[in-house]
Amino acid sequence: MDLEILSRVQFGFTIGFHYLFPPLSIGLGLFLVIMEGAYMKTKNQMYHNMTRFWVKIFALIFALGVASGIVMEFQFGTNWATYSRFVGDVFGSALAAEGIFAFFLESGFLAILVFGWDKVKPRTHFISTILVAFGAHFSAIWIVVANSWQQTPAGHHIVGVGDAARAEIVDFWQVLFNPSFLDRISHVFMGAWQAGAFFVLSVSAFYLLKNKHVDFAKGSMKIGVVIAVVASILQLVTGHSSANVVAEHQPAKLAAMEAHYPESAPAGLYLFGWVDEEQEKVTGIEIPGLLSFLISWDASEPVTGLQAFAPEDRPPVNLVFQSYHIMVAVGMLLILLALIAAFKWKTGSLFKTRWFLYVLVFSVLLPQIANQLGWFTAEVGRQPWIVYGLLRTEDGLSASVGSGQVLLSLILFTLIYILLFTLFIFLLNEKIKAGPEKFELKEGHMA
């Protein structure tokens, strides 16, 4: 098989597996702060039990996130040596900041969060919870800084030529606040909050269906509904803002997202469809002029299409089109589920409607699907560039690694990740089945 395809599949697989966990830890971190904060204010034992239960879940997710994340950084040096040399001066600062300022903050205070209940003062423990949650968010900031720089490079100049060329920082603040960073990090945060919210809703709905830990489930679900509504609506807002940045800085990606081929013409928005890339046609249902309107508030405004770019400079159109539209459809479904949950809570039927509780149990999958497809759209839509406009993906490969080596390591990674995921599901199931009763508050504890 082709070395470039194998290397991209391997990196995509490992990062896709890893990205199952950071959104959950970011989202659950917010829940932990809210739950323990509610306990500190009210001294209600239910909030204490909620916090202790979700801390155990958080620790498990954090451990899998760390284990799966280490592999990705090794691939920069093994499979993508030319790319690493090109971006090293830029990525090095962002990844170092993530390790020093975010990961160590999160992992350091995690010990107090998990093991410090009977060993530190209540306020100290709560501060640790806040710092762990902040560390999870802060870690995402630096990773998205690095990735956003790939999408919209800024604050650098190129030194050297040919294989020795590399990007060098000339303005760190321009690198940090590159054109796509703020919109992308807000979109990532909302996706993470959704992941945490629907995970909490799923477990809570499961308990209600089993008629177990009812008060605990109701308390968790109420917080989950609030965050689900806020995050889902803001996800739509941040998604629109991020798409506007794509329209300005990555027009080929935007054209692929809607399979807009004319070089310069008003563009519609497809509800769904299928792209024939050879004939440059889409079969589907389109709302004429809507893409132009969303970008410029003028349905007749021309939008740059794929024909403005040479065929070798276009991303895989149907893949980007499908992933983008499925992501949007899932996002709209999440908004609908959050609003239905809020309505049922207001009318007093949320905890009694069994069919909807079953829906919520399985809704945990939806934010994960949307998050994965969002990254897929962003990364495949950037092709054929690994650093947009500066370095092509095929030119970022390691010269000394063969396709056989990549294939073998991909097979091994797949087997190991299957085992890790099986272990994760088993341990998660055991913790959920055990429920919150293991964490009864002792007399005088944290009072």
The other form holds:
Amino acid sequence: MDLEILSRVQFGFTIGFHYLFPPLSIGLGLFLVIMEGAYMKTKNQMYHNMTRFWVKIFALIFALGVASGIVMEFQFGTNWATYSRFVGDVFGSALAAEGIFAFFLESGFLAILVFGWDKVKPRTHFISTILVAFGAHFSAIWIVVANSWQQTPAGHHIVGVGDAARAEIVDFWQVLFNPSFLDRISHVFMGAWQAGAFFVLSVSAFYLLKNKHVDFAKGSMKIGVVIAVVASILQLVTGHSSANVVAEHQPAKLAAMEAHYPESAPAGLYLFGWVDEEQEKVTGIEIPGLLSFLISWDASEPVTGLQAFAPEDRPPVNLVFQSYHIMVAVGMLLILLALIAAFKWKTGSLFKTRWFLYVLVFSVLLPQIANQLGWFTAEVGRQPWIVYGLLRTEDGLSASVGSGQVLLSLILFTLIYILLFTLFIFLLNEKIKAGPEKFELKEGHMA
Amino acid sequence: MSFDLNTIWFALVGILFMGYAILDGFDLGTGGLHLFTKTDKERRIMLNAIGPVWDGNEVWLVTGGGALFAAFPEVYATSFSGFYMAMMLLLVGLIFRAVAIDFRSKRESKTWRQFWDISFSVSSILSSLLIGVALGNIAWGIPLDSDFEYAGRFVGLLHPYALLVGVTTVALFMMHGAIYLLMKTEDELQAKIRTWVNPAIIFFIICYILTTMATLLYIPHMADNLKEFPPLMILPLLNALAIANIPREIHKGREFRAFLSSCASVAALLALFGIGMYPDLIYSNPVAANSLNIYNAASSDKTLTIMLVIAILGMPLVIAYTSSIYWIFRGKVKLNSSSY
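Could you switch over to the form predicted in complex with the partner chain, since the one displayed so far is the form predicted on its own?
All chains and molecules follow, beginning with the one already shown.
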């Protein structure tokens, strides 16, 4: 099989697997701060038990994130050596900064979070929780800086020609705050908060349905609803601004997201559809002029379409179109669920409506789907470029690695990840079934 | 030797990997020794001795890798792609290690625990061996073409010298791990571990002497810098003293000092390796002209400067919280409800 395809499949598969975990760590990190903060303020033992339960879940998720994350750092070098040579001067700094500033913070203080209940004062424990949550967010910042630079490169110049060409930093702050960074990081953060919120809602709803750990479940669920409402509505805002940045800086990606072919014409928005890439036609339901309107508040404003780009400069259209549309649909559904939950809370029926609790149990999957498809849209939509406009994906591969080797490693990762995922679900299920432990307050120190 | 940015970054990347070897070294070594204890309780104590710190220790590798990528992208690209299958095996080792530590005590089942015990031990030894093999190859030299691409095959990486360095690394980490465990355990388990320490030291010394002889015999360029700058001879001397000091401290019951001696010996070994390589980063064999060094493999001065600022801001913080974590979890391991 083709080396480029295999390398892309391997990277996509391993990053997709990895990305199941960090959004949950980021989202749950926020929850831990709120829960332990509530305990610090009220000294209500329920919040203490709640924090301890979620810390255990957090630690399990974190372990999988670490194990699958180290693969990512290696893979730039193993499979994309030419790319690494090209971007190292710019991209490497972000990765190194992530290690120095975020990973040490996260992994160091996680030890106190998990093992330090009896070793440190409650205040120190709480500060550690804040630092872990901060570290989780901070590491996302550096990764999204690096990835955004691939989407909208800035603050660099190209030195050398041909195979020896590489990007070098000119202005660090321009690299950091490249045009898409702020919008994309807020989009990623809200996606992560949604992942955390619906995870908490799901587990809490499960307990309520089983009539177990009821106080714990109600308490967790209330916090979950608040975060779910805030994050889901803000996600609409960050999603809109992210799309506008794409429109400005990556017109071919935007055109693929809506399968907008005409070279320059007002564009509509499809609610759903299917793209025939041969005929360059979309079958589906379209709201005319809406895309133009969303970009420039004018429904008749022309939008650059795919025909403005040579066929070899276009991303795969239907894949990007479907990923994007399903992501948006799921996002809307999440807003709806969050609002229903808030409404039911207000009317006092949230903890009693069984059908809705069932829906919430399964809602945990939705942010995961949306997060995965969001990255699909971003990364497949960037094709055929590995660094937008500067380096093509096919030119970024490792020269000394053969397709047989990649096939072998891909099979290896597939087997290991299937095993890990099965065990993760199994252990998570056991932890949830075991439920929160009750810790009695002792005189003088915590539990 | 001139103290330009490139040399500073050579030293800084070296320090990160040295931090990794000192810290993750003892928990990799603990993994290697894991199966020597038989009861569940003893294994749990061993595991919890590294419980709060192993994850942070591994971050030194991640950050070292990131720093290598940023400061010397050519080296990162050439070595990671050139050692493709070895790197994949290392990843498998590191993944299994991480989940083995985390999963092992989550269920009571004997088979479950046995499976993860073996995974933990095998993956720890495998990871140490591969790290050593990589170092051995970097010093011995690998075939690089004029584009600095690796022009050999996977089997080519497994020559006797590289394997010898690999085994020496395993031996070093097991010695280091045994001494760490001595410090963290008490009573019968400690008495048992005490009987491991001397054989571990002797095994390491044999490997070390063999490696040194092979190095001087087959890759004498590794000693050039020492010859050119004789005061550096203090390093092998310090190393010998540090190793000799370990049994003395243990005999006097001062385990913490024994552990510091062991740390000093790991640091001295890494420093010797670095000095031997300088200014090369990957030695090219047979065409020495294609070697990657701190100049032809480096990022721009601008990036090296930015990175230096990041390091100056970040490293004091890293050292501050690493030491506070070690301080908080000092003393003998006691199992409780939050243990592994």
